[in-house]
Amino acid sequence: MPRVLTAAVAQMGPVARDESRVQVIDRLITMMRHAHARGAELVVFPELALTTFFPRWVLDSQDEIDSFFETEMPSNETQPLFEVGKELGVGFHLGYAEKLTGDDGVTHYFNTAILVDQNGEISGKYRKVHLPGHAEPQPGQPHQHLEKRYFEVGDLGFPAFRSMDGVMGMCICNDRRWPETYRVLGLQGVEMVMLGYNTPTTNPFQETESPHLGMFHNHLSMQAGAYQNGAWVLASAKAGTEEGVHHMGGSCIISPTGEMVVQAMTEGDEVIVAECDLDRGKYIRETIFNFDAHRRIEHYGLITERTGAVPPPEK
């Protein structure tokens, strides 16, 4: 009998930046509804998905800074869209930028999210890994990216979740183009990932590449993560020109033999439904990407033993 989860991706238009939490909420719940009306058990929300993309900004004060994060989950503002998700039977995953202070009385920040059940519980939460721009202003750009300056790498691993009949991970944004993303979830056996990004459509710290190709690269690399783990991938973008910057996009479900399912077409609020079967990975899994008969990581430090490592050239 198929384990059928019939999921969403909720992508999101641009958040302004004066646009407060109970704005932003209002407009999660409603995509939520949307979803849950086409029969969805599951939404994907972007990452950092209450705020505008904040690290795009110098910021001196801590005050502010402050204000895009959220110290408790739920907390007043997002607690009603816990409660139509426990009324509705929705799960979701939703991206954060968390602020906590640990046992040694040391703040921490770090770029999270987590998935909630059908019954409005936290079973899981993963903070981001691989923090991509940088921890200084860049001068001369149009726009800065200081995911480095504001977050911590994230401090959970990559771990796996066993909630709504299934094998669940979540990476955020960047952690998608890491093949090591997939694999270590992969070797957890999970059967669905799911993610949110706030990609620009161009990169202003390399030569820019065309949006084109900058939207194959999204694509490629998580057809090839669920491909190679026999895995569900369900992306959900924020899109559009948030506060002058454009975002790419591209939401999408990718099944586990790497085929695009469905793609949103939209650069706003939209949800896209597909039903995910999670065995459809198994034959996957236990042939082609047999990790135990097949894989065979004692040979790899061997080949390049016998090889010799090639020197990086000359600058």
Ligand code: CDV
Contents of the next structure:
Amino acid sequence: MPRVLTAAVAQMGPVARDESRVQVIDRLITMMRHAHARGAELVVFPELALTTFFPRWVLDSQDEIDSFFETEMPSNETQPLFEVGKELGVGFHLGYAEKLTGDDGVTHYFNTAILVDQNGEISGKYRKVHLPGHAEPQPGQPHQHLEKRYFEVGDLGFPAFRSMDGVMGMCICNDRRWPETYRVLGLQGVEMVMLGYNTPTTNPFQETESPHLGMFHNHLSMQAGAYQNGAWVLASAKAGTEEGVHHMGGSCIISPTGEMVVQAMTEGDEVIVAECDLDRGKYIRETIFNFDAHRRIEHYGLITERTGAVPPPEK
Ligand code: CDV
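Output the structure of the form predicted together with the named molecule; the preceding block shows the form predicted on its own.
Next comes the full complex, and the chain you just saw is listed first.
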């Protein structure tokens, strides 16, 4: 039986600071309906999809910080998305800011993504590991990137899990640049990696990098991760100028061969769709990247025991 999952990526245009959860969920439901009309059984929404990208600001009041976080999922506001998904038989990936109080009474804050299946049940959760930026505001910068201030490093690793007849995995934004992300998922046999991203077009800390390189590196990382692990990559951007900061679009669906199958053309709300054969990467995982047959981790140790850069030549 062919395992073809028709999947959509729903890119979002900017979300304003004063846009309510109800307004945002309306946008997501509209895109979910478009995706369904085009045959999609799964929709991937971006990182921190429910609010503006608040880590660009220093927020002083804890109440204001907390207003960007969800304490339950589904919540009253997000419940309609779960209901429409169930009614249409469409699963979805959703990024959001998660606040929870552990058994120890300590409150934790994570940059989180969930996968919800076609029955409206949460079938997987991931918490972002690679948090870019700083904990303290950097003087003289046009905007900040303070994820280290507002989030803890994710505590779930990179789990792959069975859902929608496939082996699914997730990562979030900056994670997509790290080969380890895909490889840890690849070692679990992942067939589809979903992710969302909020990436400013110009990075004030990389002055020497021109904007076109930003998009090149965005796609390069994901196409390499897809090919080297024989997995689909579905990537959803928050795009356009949000609260004065321009974010790159370039949302895309990449096949396990590393090929770009479809790419968003706008910087607004836009749905792209592809038929994803979950067996497409099997030949890659059984030949070139057959980990059992060819991966030689015990030999890598011979050169990686020494950490850090090669020392400068002795004078
Ligand atoms: N949200 C992100 O993780 N953004 C980073 C930027 C700040 C470099 C990214 O890797 O796209």
